[in-house]
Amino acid sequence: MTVSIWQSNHPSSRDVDLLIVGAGLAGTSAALHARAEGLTVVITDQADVAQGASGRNAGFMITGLDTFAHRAVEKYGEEQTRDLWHLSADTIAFWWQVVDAAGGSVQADRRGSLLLAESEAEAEELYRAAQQLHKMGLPAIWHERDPLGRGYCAAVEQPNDGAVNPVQLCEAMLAQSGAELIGGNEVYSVQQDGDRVTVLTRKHTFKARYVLLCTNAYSPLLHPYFGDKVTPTRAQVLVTEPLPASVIEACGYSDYGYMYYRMTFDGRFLLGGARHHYREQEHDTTEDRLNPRVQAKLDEYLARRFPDVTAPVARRWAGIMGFSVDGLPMVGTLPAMDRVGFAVGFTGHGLSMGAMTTKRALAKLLHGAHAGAVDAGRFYK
């Protein structure tokens, strides 16, 4: 991230307790996990809250990563699995705790999920997931035929899940927190001297006591550190004008979780994903545009798999995700700055994992607690 002279040549200087750079999903549910440490929050961001890849995403609250549950214990082992995954349903629950707390001024509902199949070999996995989440202690569902009527292969339901408007998650967790929120702010020094951080900022020089960075896909861009582990990955959708009536009532995902759909809470019919039949163009962007082939994939799949959908499409949209190296979020502190922070590199799911993502990373930076599975050190053993 970049500011010119002439952006900032009247810094005011600010002390602050703890500077979250980053409101969205991350940045708030720290700020208001921070509440409890007794702390003075700030939030900067180069935007406004929610208005990154927070507010672009679909709102599906879908417990796990970007993995079946099996293929996770073959690539990270049992242990960090259910560690994972148990993350997973707390952050979920923790939305709920959120969305109660903001007494209706959050659009959300308990409508469960299902993870569909598109072929015969995709069910297997399915099933075989199936069986990990029963082990695990987590409830699934299973369906050995499709639950939609809609050419599926079978389905795994997953009945804790839900959707939420997750600007307006983001919004409920701002206010509950207390945090004051400083927007239109590019950051674009962090340095540590001592135990102070000074953070250089469009608008202010900071001396932080403590600083956590929450700015997934942009963290290559603030800090080298990053450069190869976190990368921008490009997710594209749509949304229809309002549907006469509801066409599927959870949340749905299929294609090994590339395309996903659900009905908005004011009856439109949401649709994205395809980015794996165009990675190149996808990967590694921070391009905020639509890409004309991934979306006439989501055009071809609405036709194919929801003909009922007739609605026009009333909008398209494009957010940059942050992916991590090995698919899984990220916490730690940057190297020689024990008091930079960072919870970014949540791999398309900030609103499985980030609520306990966020309450580690804050755990280790101001206690040196390790965070389990998400943990940076990972990348060092």
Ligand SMILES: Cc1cc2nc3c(=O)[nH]c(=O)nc-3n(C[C@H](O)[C@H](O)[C@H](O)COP(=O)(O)OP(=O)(O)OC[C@H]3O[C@@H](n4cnc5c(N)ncnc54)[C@H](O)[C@@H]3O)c2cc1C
Given for the second form:
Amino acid sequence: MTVSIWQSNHPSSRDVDLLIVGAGLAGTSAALHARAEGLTVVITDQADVAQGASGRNAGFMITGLDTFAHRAVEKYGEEQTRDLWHLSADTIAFWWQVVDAAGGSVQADRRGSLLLAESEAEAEELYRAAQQLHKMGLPAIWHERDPLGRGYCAAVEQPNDGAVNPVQLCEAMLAQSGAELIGGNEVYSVQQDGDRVTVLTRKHTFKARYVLLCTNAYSPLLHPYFGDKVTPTRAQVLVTEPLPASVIEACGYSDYGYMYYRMTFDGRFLLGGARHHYREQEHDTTEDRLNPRVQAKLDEYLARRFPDVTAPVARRWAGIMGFSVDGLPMVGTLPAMDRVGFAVGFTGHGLSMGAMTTKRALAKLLHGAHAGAVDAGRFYK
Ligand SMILES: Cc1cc2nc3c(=O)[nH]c(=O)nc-3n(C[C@H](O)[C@H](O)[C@H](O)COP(=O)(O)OP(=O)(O)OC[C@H]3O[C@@H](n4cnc5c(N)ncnc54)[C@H](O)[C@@H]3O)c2cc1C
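Starting from the form predicted on its own shown above, please give the structure in the form predicted in complex with the named molecule.
So here's everything in the complex, that chain up top.
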């Protein structure tokens, strides 16, 4: 990102304790955590609340990551996996607190999730994942047969999971935080001088005590530090017109997480995923557009697994996720800028990991606390 002398040349600056960049799940949850610190908080977003991935996702609050739990142990180690899965369970518990405090303005329910096996090989993997979940003290019910009767091979049920309207969730967190939101205000540059951070934006120059970047997929555009650590990755979704009756009571998740589906709160069928069929086209892009090939794969899947869903498709959309290089969220401060923190790289799991990751990001930024398995210090070992 560069900026001309005419785009941001404000004669006076505005002081703020904490400036959060990005008004998605990460930024609004960070603002809510910051309230307990007694800081004046401003959130700035180039668009508006929940206009990035946070307003385009499937609304699944699923415990875990994009890797099955036993595979995570192989990849990250036993202790880190335990930390990550409990961070996820705590994040979902946090969303429920927000939903309860919102007094009915956030649509959400605890319908649970079903991790479904598309093949015998995936069933084997799911069985081992369930064993690992039990070992970590997390609830998981093993189904040896397809609980949906739709040709899946087996399933793991996670009863504490649920679905939420993600836009309403972000709006509720913004309201509950008391933070000021400045929309339509792109951040052009962030520079720390001594203990003050100067932030050039479209409408203001800020002098902040602290800055927290919650810019996920767009982070590499803002600072080169993220260039080799966060890759923008596109995802595709479709939603039908309302159905006469529900066809699935849980959040369904299969093909190693590449396919996901549920009923919406107004009785439509939502289906997303299929990115893995055209990986190279959906990788390394911030372009918000439909990919007809991926959308055709969604249509095919709908016809094969849910032939009883005959209602026409009402809307199709895309969204841009921030994939980290090792699949884990990243919390830290920028090189040579200890007052500029970040919580990014949710790798398609912001509703699974968001709230407790941003809590750790704030603790790191304000108090120097280590962020556990999501600490970006792992890249420098
Ligand atoms: C189709 C789809 C389905 C998904 N389904 C699920 C799901 O079911 N469950 C789940 O857990 N996760 C899901 N995800 C992932 C989830 O949506 C993300 O992990 C989460 O929204 C990340 O939140 P965020 O706040 O970090 O990012 P975002 O919501 O993308 O927010 C980043 C914000 O930063 C702003 N910004 C960026 N750069 C600047 C700048 N320079 N100046 C000012 N503002 C800036 C952007 O405008 C944006 O609002 C899905 C994602 C997609 C796209």
